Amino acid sequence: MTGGTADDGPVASARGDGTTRRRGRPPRTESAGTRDRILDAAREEFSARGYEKTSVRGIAKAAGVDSALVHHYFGTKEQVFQAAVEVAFAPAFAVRDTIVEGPVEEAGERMTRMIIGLWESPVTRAPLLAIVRSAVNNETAAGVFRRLIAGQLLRRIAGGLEVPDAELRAELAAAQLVGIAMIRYVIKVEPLASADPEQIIRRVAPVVQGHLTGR
């Protein structure tokens, strides 16, 4: 039997630049690379356009795939954004328990060092910028950000503090660090924007410690 069917695999469609865009599901060997490419494109789109002006179609176009593939891997635009947040904060989620392990009087320094380290790394800074800019300007994006950070990071930290009002303390500590990140990396106010990271950690860690334990 001649002619293509739905089981023949991805179909290429022409793009304006002369290249092709794959339609349908990719072979399994391409899945991981395709998913990563879509996430990379999503972070760039969210960073450049913000959450409201970013569309699944725009993400698909930037990734060189069909919109159906974006829906296949992630679902809605909100779910794409959530996946981007998870990837950006994966290093923090991986080491979150270390904040409350070890001497409790050093928890503030460990938390400060972790957050500043995420922003200082070129690998994680760009997606963080995209996420923060979107969350500041859109309530849906902010809701995704809150759910992930509160549920997967701050509550775990609070659970290991063993102090009264632990969740509030963890949130105050996070607010301190988010404020510094906004001024240093997003707004870029001097001299904070150019200050040595170690100097920032030395000065801020005691304040974060005060929020976490009151000591």
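Quick caveat: nothing in here was measured; it's all calculated off a predicted structure. Positions refer to the first chain, counted from 1. For clarity, a rigid core is taken as the largest C-alpha set superposing within 1.5 Å between two forms. Compared with the form predicted in complex with a further copy of the same chain:
- Relative to the superposed core, V65 shifts its CA atom by 2 Å or more between these two forms.
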The other form holds:
Number of protein chains: 2
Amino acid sequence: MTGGTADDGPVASARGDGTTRRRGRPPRTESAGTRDRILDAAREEFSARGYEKTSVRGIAKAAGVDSALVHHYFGTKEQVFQAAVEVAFAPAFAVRDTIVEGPVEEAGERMTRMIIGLWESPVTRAPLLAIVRSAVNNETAAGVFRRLIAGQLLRRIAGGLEVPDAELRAELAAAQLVGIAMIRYVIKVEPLASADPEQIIRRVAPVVQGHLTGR
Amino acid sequence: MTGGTADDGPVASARGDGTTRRRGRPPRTESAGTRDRILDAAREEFSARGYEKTSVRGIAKAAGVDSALVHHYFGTKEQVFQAAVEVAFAPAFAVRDTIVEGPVEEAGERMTRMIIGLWESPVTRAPLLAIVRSAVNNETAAGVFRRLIAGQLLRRIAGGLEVPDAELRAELAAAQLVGIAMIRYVIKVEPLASADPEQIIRRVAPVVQGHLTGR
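Same protein, different condition: the form predicted on its own was shown, now please give the form predicted in complex with a further copy of the same chain.
To see the whole picture, the full complex is given below, headed by that same chain.
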């Protein structure tokens, strides 16, 4: 459901367990609800303000909890951001197996549909915009982006290709889709900004496929 | 040399001429040097702080002049930004004729070389980064980007294509290059971040060409 459990677990333990019991620390039964509420608040704060202007204190205030509780569940601001990004990209991580496991000659279309679909959905577009803005402006946020997108999503796609330079190929394919996201959804240049999504997919999927498996 | 003369001229006249002589307005002979000094200061301020955090007052201070003089030469903050962007993109505007006027079957390689070349040069990379950061974060800056890049550069390239959907084609080609800039120079994802520029051009130029003239 919420991402980041695997990565944040040890951090949360290191901070929360084995130390003296802090004021505001919840009984175990409340944990899941509180954690989700903090994560929702974090997504909204990062979306509205970007990485640099968001503070753990601000997230805590928006979630109606003490700052110590945010640190308890997630660790540093960077780790809260990573958890929020993982939630935003959850649909992408969920379908990455689809990209890799279907017929390789249709991987380009599956990858293109997935990325365009994420940007077309009003639910995922706002957090994606926030992530792009933060990653472009802040080196720490860019690092989170690199680890999650490159380290997990692209390397996984590359792993399914069985061609030389698979990682470079996956990145050149991703570059086509990142550029379309920038021009269509971020800068909003016409006619691309208003083009029919299916028309874009028809034109771009063969290019993405070419990067992945061409020549 | 410096861009924006054509666009800013009328604005400067409307503000500077026909009104009562303002304190700090320079004699005509100083104009060029002062204007360039303000423009240099503006580029550094926008590069360092981004669009939102830069103020006309800060630019004036960095240039060692009165704020009124910045308004006199350029108009609003948006207009100073536009002039600074035009200077940063001057090499691109200078070579756009080369893109359009050479053999159309090599336009993809010329366009790819031009954009990669701009990002590879340490002189143009910093202002390009500043432009991208500003355009991603601020709607006014995005508008300047749209007008200059889409309105001038892309539409000019599209005009030389003589194919249906020329503007959409030019934007899909640009999207491939914008995405590479994002992944290689802004977010710095490996292996693309360290790949040899010639290798990138070899792989990407045919894709750009395909967008421009394919099928």
